[in-house]
Each structure stands twice: as C-alpha cells, then as structure tokens.
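Single chain ahead, by itself, as structure tokens, in the form predicted alone.
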Amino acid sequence: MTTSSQDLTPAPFLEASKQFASGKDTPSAFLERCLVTFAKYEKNVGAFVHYDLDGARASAKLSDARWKAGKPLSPIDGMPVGIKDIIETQDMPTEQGSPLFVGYRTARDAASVSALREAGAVLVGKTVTTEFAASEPRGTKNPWDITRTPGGSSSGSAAAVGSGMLSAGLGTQVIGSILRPASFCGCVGFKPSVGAINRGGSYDGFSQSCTGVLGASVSDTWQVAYEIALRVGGDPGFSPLIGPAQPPAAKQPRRLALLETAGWSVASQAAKDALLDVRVRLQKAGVEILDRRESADIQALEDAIVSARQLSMDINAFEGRWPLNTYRDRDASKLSQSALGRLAQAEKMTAAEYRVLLAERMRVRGIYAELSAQFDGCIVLAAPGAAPVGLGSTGDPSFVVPFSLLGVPALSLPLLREQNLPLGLQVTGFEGRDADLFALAAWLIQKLDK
C-alpha cells in the first residue's frame, strides 16, 4: 500500500480548537476524526502496542464541557495524544517493546504523562517503540508505504501524528529517535534541550536521553511541550523548557550555518539538492547562510562531530550495562542480538574509559556553543533521504545524531520531499534556547511550505 499525499492529512489541535467555546467544534467531533483515520490506517500501520478508545471517548466528553463553560484546563485540554511505551501510564501497559514485560504495569503515570492529564489531553494509547528504545524494530509500518520503515525508536507516534491519527504524542531520543521518524512519517519532530523535560518514568536512562513531541504542527508540538514543563518541570538539576505560554511568534534569522555532517556522504543527491534549494530560498529572502567552505568555525564544528555517531554509540553502552545484565540474567533469549552486543561491548568497558568519551563529548559541546555568537541556528538535513524501503531497520542516524551528542534543541520539519515521500528539514538551536528555535522553525514554515 502506498499511500498518496492527498489522503494522509495532519489533525493539528489548537487551530481546531479556537472554535471549542462557540461550539462549532468539539474536542469529542475532533477525536471522532482522528478515530475515523485510525479505522482506516491502523490494521496496516500498527502504529499501536494498545489503545482505549472509550476512556478516550469519555475524556473528549470531559473536555466537551471544560471548554463549553469556558474553562478549558489548558490549550491542550481534549488533545488526542500517544505515549510512546517507553513512558508508565498507570491505566496501560508498559512494555518497552520487549518480550519481557508483555502486559506489565507499573499503577503510575510518568511524570510527562501526569503532566498531560493534567492538561487534560486525552490519552488515546501506547504508540508502538523499538525494543528498550534501541534499534530492533517492533513492527510498525509507515503509513506513507507500508514496505517502508517509519524510522525509531518513536516509531508509533510518528507514524500516527503523520498519518492524522493523532495531534501529538509523546517520543523519546538518544541517537535519533524522535527526528529521524518524524521525517520518514511526515510529521513535527522537536527533541528539547537535555534535561528540559522531566524524563521521570520514563526506561530510558542515558545521559543524551530526553523526552520529546512528534505533532501535527509546530503550534501543536511547543504547546505539548510547554504544558508538560509547566506542570513538572525539566529533569532534576536542569533548568525546565524556558519559552511563552503560546507558540512563539515566527522570527526571521539574521544569519544561518548550513551544516552537511556526517550524513552527506550517505544522501541521496535528490535530498542534498532540496536542501541547497532551501539555501537559494532563504538567501532570497535576506538571510545570510554560510558552510564549511565559508567559515572555519563551521569547519571546526564539521570535524569535530564526524564521529558523533561512534561516540554517542560507546556513551549509551558503557551507561546501558544496567539493566541489560538483569535483563539477560533473567531471560537472555527474550532480547535481540542487537541489545546481546551492546551489553558484551558495555562489559568490555572500563570506567576510565568512559571518562575519556564524556570529556570529547564536553570539548565537541563547546565548539559548538560558540556558534551561538555568530549565528541563530543551523539548517540540516533530518535522513539522508526518504524512508528506506525494508522494516529490518529503522534507517541511518547520521544526520541527527549530532545533536543527540550535543544537547541542543532541535526540530524535523515536513518541508522536503525526495521520492513523492516525505524528508524532514532539520533546524537546530543552542541550548536553554528552545523557544527561539520554535519561532526560527514558524518562520521557516512561512517562508517555505508554498
């Protein structure tokens, strides 16, 4: 099945809602239209590992008579959401794609998931994730054309946010796992600046890790964002998502760094030509664009991420000894090979060892802040190209993973095309400086999807 452009369309949230308090619309007739996507992708996508449609149902009704009494809990209040089951949901499963914990429940809310209750979003299900939120897929397809990977480890939410099954859901990203999927699925990807969503109960544990959104929209996806932080904060020690209760305004850049990484020895030249037109495009507009041939800070900046990959690899197996060990201690033929290898490379390592990777990780971070002097941000590719055909993998990281290392925020946007199919355009900001990438990202938007 391959899907047209015409037939998957996005369901971004807050322009519905602005006719909730005349009554135009609801948020039960705006789920019912998700829910008629769903019957219509779900069998073929997969995108879910367990959903509840009528404690979804029921909530909209909840949030029917918020926003008839004029009382909505936030601008979210009746948003149709997925977790990605990485993330505890006291009144779901929990299975972090592993045969391990079929059907386990922990009876409490992560602290993101409380936070979009709060809110009062409306949890549809448990969007489907690689196992432990590593590499080996777990069946979801891309609603795109379903002999295509939808990319990891967020594979479920992208694949229902792309498709118009959802508004948003929840991801998570250490390599690439929120960005790389929103591109392959056509929908907003945002990982945050480290530590700036709380990642409480969430199984993903490694010092790159955070808790991001995949939505329908920009809009949508700040909003989501922003709710969960308001309510509880970053993670313990980091400073919380720092930004305006609304979307912010677009922004147009003064001066952009067009990065290449890794990653352009591996694109298509269908993907490298669109972002160079993206160049020609903004230049036009007035915004001055440099790469490594023009600046030898960018130049710095290119050699000194060329490895992000390996290095981020070797970080994230040295921290993922436990619980691994207890996992296969347990049942060893329930995990991969995949997550076998990464555990007897993690024994193999020695302390001091680690300390080496965190100190290059530290020197690549400051090479990159002092970017932040010269420029707003940078554009990049999000994949080398279009979904790959196959489901044995979820496609090459190298574009993405960069940023992983780095900790700074960074969006997929749904610009691009190679093969009729979708291709992020990736943005990227300094850290603690989320909000400014968001109206970097509006900006963008305006200037671009014409």
The other form holds:
Number of protein chains: 2
Amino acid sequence: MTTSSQDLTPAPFLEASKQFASGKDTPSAFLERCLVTFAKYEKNVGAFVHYDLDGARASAKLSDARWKAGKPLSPIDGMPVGIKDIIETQDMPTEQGSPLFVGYRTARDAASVSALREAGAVLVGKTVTTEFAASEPRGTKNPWDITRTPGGSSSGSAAAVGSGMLSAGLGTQVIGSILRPASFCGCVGFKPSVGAINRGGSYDGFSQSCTGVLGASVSDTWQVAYEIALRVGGDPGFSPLIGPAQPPAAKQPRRLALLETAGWSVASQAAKDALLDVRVRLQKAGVEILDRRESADIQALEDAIVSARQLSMDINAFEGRWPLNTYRDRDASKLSQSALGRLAQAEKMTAAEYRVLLAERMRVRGIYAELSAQFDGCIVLAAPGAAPVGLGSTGDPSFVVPFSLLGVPALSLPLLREQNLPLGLQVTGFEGRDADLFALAAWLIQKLDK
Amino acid sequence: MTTSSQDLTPAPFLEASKQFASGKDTPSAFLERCLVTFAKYEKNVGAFVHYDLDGARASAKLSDARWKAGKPLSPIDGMPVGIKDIIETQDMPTEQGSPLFVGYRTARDAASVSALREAGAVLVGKTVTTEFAASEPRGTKNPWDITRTPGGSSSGSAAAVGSGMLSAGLGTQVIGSILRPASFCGCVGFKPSVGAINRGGSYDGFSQSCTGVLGASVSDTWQVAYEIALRVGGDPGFSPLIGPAQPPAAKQPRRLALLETAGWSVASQAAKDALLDVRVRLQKAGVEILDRRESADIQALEDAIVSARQLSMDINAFEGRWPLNTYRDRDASKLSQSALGRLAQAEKMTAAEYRVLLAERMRVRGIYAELSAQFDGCIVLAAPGAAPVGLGSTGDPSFVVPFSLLGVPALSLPLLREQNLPLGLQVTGFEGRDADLFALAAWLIQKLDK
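Can you switch from the form predicted alone and show the form predicted together with a further copy of the same chain instead?
Starting with the chain above, the whole complex follows.
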C-alpha cells in the first residue's frame, strides 16, 4: 500500500471544538471520524500496541455532555489522544517496546497522563515505542508509504497523528524521538525546554530527555503541552512550561539563524533546496536570515554542535547503565543487540568521564544561549529527507539531536515535501521561551503553508 | 520493653571483614550474628515490612566462597543490608508504606539495589517507610525504647541498623528522613550532595530528595555509598559521588561553623549542652569554632535558613501533586489525611509561585556556599533531643531540613546522649565534597567517641 498525500487528513481538534458548544459537532462525532481513519489504516500501519475504543467512546460521551452544558474541563476536553508506550497508564499495560514487559501494568498514571485525564482528553490507546525509547524499531509503518519507517522512537504517536487517527500523541525525545517521526509522518512535533513538562512515570529518564507532543496542528500541540504543565508542572526542580492559556498568536520574527548542523552533509539535495527556498520566501517577507558564512557566532555554534550526536549518545550510555543492567540480569535474550551494546559501553565508563561530558554539554549550551541576543530563533531541517525506505532503522537524527543536547524548545512543522512525502521544517528557540517559539511557528505556518 | 544502651550493639562490617580472608570469620557467621539480634528485637521493633532470611543465608554462602577465594566483589561483599521500602526490588514487593501498594511488585531493581547486588551485598529485606516517605508513621518502634518513635521516614532502616540487625540500610531524605531517624536510633546517617547517588527506581522523587545510607559505622556508610555510585553513578545530569575507593582518612579541621538553625528554640537544654560540650572539646583540640554571634556570614545563613522547613514543604507540595492526584483518584480512603492535605495545597499552587520558591532556594544555597571559603564544615544538632515518646509522629526535623534544602552532604554521628538515649551530632559539608565530610567525621569520631 502506498498512500498518496491526499488520502491523509490530519484531525486538528481546537478548530473543530468551535462547533461543540452549538452542538453542530461533538467530541463523539469527532472521535468517530478519527476511528474511521483508524479502521482504514491501523491494520497496515500498526501505530498502537494497545487500544480501548469502547473506553474512548464512553469518555467522549461524557465530554459531549460537558461541552453541551458549557462546562468543558479545558480546551482539549474530548480530544482523542494516544500515549507513547514508554509512559505509565493505570488502565492499560506499559510495555516499553520490550519483550521483558509484555502485559506489564504499573497501577498508576504518569504525570502527563493524569493531567490529560483531568483536562478531559479521550485516551484512545498506547502507541508503539521502539525498545526503551531507543533505536530498536517495533514494527510501526509510515502511513504515507508502508515500505518506509515512521521514524522513532515515538513511532506510533507520529503515525497515528500524521494519518489523522488522533489529534495528538505524547512522545519523548532524548536524541530525536519526537521531531524525526513528526517530520517523517507529516505532523507537528514539539520537544519543550528541558524539564518543562513533568516526566514522572515516563521511563525515558535521561538528563536531556523530555516528554513532548505530536499534534495535528501547532495550536493543538501548544494546548496539550500547556494543559499538562498547568496541572502537573515540569520535572522536579525545573521551571514548568511558561506561556498563555491559548495558543500564542503569530508573530513575525526580525532575524533568524539558519543552521546546517552535521546533518547538512548527509541531506538530500531536494531537502536542502526546500530549506533554501524557505529562506528566500522568508527574506522576501522581510525576515533577516543569517547562516554560518555570515555570522561568526553561528559558525561557533556549528562547530560546537558538530559532535552533538556522539556526545548525547555517550551521556545517555552512562545514564542508562541502570536499568539495562537489571534487565540483562533478568533475561539478556530479551534485550536487543543495540541495548546490550549500550550497556557494555556504559560499563566501561567512569564517573570522571561522565563529568567531562556534562561540562562539554554545558559549554555548548552557553554558546547557543549567546544567540538569543541576536536572533528570534533558528530554522533547520528536521531530517536529511523524507522517511527512508525500510523498517530496520528509524532514520538519521543528525538535524534534531543538537537541540536535545542543548535542552532548548524545538518544533517540527509539516511544511516541506520531498517526492510528495512529508518533511519537517525545524524551528528552535531558547530555554524557557517555548511560547515565543510557538508564536514564531504560527507565523511560519501562515506564511509558508500554501 | 525498654532496652538499655548496653543491649544494642551495632554491626560494623568493614572491621569484621578483615578476618574473612583468613576464614577466622565469614559473611555467613557475620549474618548469623545479625540474625540473632533480628530474632531478639524484630518482633517488638517492626523494622521490616518484608524479609527473606533463607535468601540472605544463600547469598552469604556465595560471599563466603568469594572471600575464601580471595575474590570478593567489593569491600561490602557479604554485608547484610536492608532496602527502604520506597525503593524498587525485583524479588520483593515495594509497598511505599501505602495500603494502595500492598504486595505490589515492580519487576525490577532500583539503581541503588542493582549496584548493591553487583557489589555482593546480602539483601535481608525491605525496611519500613512512612507513607510515601512522608510523615505518616507505619508502626516501627525505636529499638532503644519501644514507646518512642524511631524517626522517619527511613524508620525501618534506622531501627534495624541502630539495633545491629544490619550493617547498613538504604534511606531517602527530602526533609529529614535519613538523619533524624539515625539520630534517634543511634546509627550513622548520610545524605549525599543532591544528585550524587542514583535515585532511579526510588519513589522519593522530589528535587531535593536523595538516596542515602544508614550505617553501623562511618566507614561502612562511606563504602556503601561509594560502591553504589561506582556502579550506577548519580541522578541523570548530576555529578556522581566523588571520593576514594576506601573510607577517607580522618582529617582535623581548621575551622568549623556552629549552626543553631530554627531548631535551637525547640531543643532541650540537655541537647544544647551536649553540642556546647562538643564545641569546648573541639576547641581544646585546636579547632576554631564560630557561631552566629561571631560571624556575620553565619548570621546571614541562619537568617536565610530560618524558613527552610516551610520552603521545603511548599516545594515538595507542588512537586508532589503528581502522583498523589492519581492515588486519590484510585482510592482516596487509602491515603492519609496528611497526604490529602498536601495534595489540596498543591492544587492551589501555580507554576509562577513554584518558580519563586526555586529562586529562593537557589539564593539560600548561594549564601551557604560562601561559607566554604572560610569553614571546613558545620556542626549542628541532628534533633532537638532524644527520640520523643509516642509513635504518632516521627519527630521534629528542624535541625536537618536546612541541609536538605541546601543540597549539601550531611552526616548524623551517634556521638551524643540524652537520658542514656542516642542523639546525633550532625556535621555538614559542601556540595560535591562528600569525601571531605567523611574525613571530618572520621576525625570527630576519633576525638569524641570515648
């Protein structure tokens, strides 16, 4: 099956919700439209590891009544959402993409899940994650072309949102696990400032990991992130997401940095041309855009992030020694070779080496932060091209890993194309200023989505 | 039953292990001595929520063989230890002191537990924690006098180590949950620099929480902490514990600060006299000791930490909204009134208020850090007096909470007495310099333990 782009229609919720008060539309009717899409694609795509359609329908009915009474619990009351299966849910298993955890139940909701429930969201199911949210794929296919990867590790959430089965899905990212699959599946992907959304109950626990959102629109994405942080804050000790109760209004930037990253050397010509076309269009709209050739500060950053992937992998390896060691002791045959390899690397590392890695990360973060005085944000490709053919790898994270390392907010916007397949335009902002990034993204969508 | 102090003999392991290579003593024989104590006291004290004596004996036998072969896995190979029941264990339930989690199994070891197993420690059982490691007691009695509280929240580990049933127990502290019970039960208590010991798999997840050690001696305590950090590092993004592979050698300090804290106004005269006696003895030994009356910098710190308890409680409340909200939704009748009260407070707080609290904590940390230029550490009471009569409260944390807030390493040393009951001398150091604190503690033990 190859789906042509016309077949896939995202399911933005906030727009539809304008009709809920009048009863012209209802959360139940919205959900049923999503479930038509689900029925059409899920069997071939495999976005879900577990789902509960009856439960979702019952939740949507309760939401209908609240909207009718003029008392929705939040703007996302009734929104059909999926939960990446690295995140705990009280009423569904949490399997982490691992044969070690088949059917495993944790008896509680993660922080993000409890917040979504409090906000009235309709939990449709658990979406496929790679093994332990790392590199080993778990079978989800790209809804645009099932011979291609959906990306990872938030594979299922991206495939479900990109195809219109859900309005939003939770994802997590420590390397490129939200923005890369968003790019490949044609939805919005948001990784917040490090610590800005509470990760309690997520098993993606590295120091640069974040819980984030894959959404059908920029507005839906903001609202989901906002409603979570409103109810459960950020990670302990970190500043929770800052921003308005409604999606930030579009705001034209004055100056943007165009970043190439280590990805530029492996990007397709079509992808690079697509970004350079964006550059021209934005310049025509009056935005000043500088790159490494025109700014020594950008060149310094490009130099500093050239090893972002290796540095991130090394930091993760040390931090991931536990729990991989306990999983290996239980049953090494149920771990992938890649997991065993990371563990072997970790067991050779010392705390002193790790401290050096942390210091280097801090240094690079300082260089990026300097740009905030001159630039309103950065534009970057989200991937070297459209989703590659094959399901054995989740694709190249070179373009997205620097911003994981940097701990800054980043969005992938479904604004580019390669071979009629989606490709994300990545926009990145500055730590703690997630709302400014959404205002920039809203403006980019207005300018470029035509 | 009132136990007189002569009856309680701690079980320091490192000292005994010197005889293991020759076979004059063995881990199995050491364990059996601990189990005699266990048989004598556990029924009345209730330190354990779960134990596996057969499993412990089998582990000790394996350790015997390793020592005999000259190949112990670490200096703590064969050490009988207990795990606070807020920390996950693969082979025993993790109940968190909550009726909601009776018999609950998590299918994995926490980071600290996996490290202890790798180091060869003998896991005797899970020790009693207050509900969710907060304030609600769960029945453990003080082994020195069972009409008195053992302190909390690491009640069981302190009671078991203080009475000699174990050489060490894991604890966690966000307010005073390691040092207070150590003071009341007469063992060593160690809270490391924030983040220095990996908390993965502990359900005490606040931003100023630490996993630490209750030990029979300063040496045992260091070694347990060291062996954990060696194998699983610290919290992701934090510097793991720094220090030598053997317990730091005693080192005489040049100058110490005597801190009163908000606890001074509620301390017994006997407790205050005990600290002032220590001051005199140390001065005679050539140590300069200054207090708030003699140092403007100490006065500034005393002023800054006077609200440490309230500030800590408020930070914890916000950070603890989740998971208490999900537990309440499951079955509010199984939560204590104090847990429900904290949740109600959290639900009234905003992210903006929380950011103010974090900023205030950062400010206070800066004031304390300034002292490191002038002082080698601080001496403080660990509690306002000996363990109070009654099991309904775990006692006053006023003396220990400031150092939780500050994120600095702190030790309670069983060097003081009130009414023939134990009282801890607290010594505190500077972030990242945990080993220096142990060198100071070793010297204090040499000087004062006679």
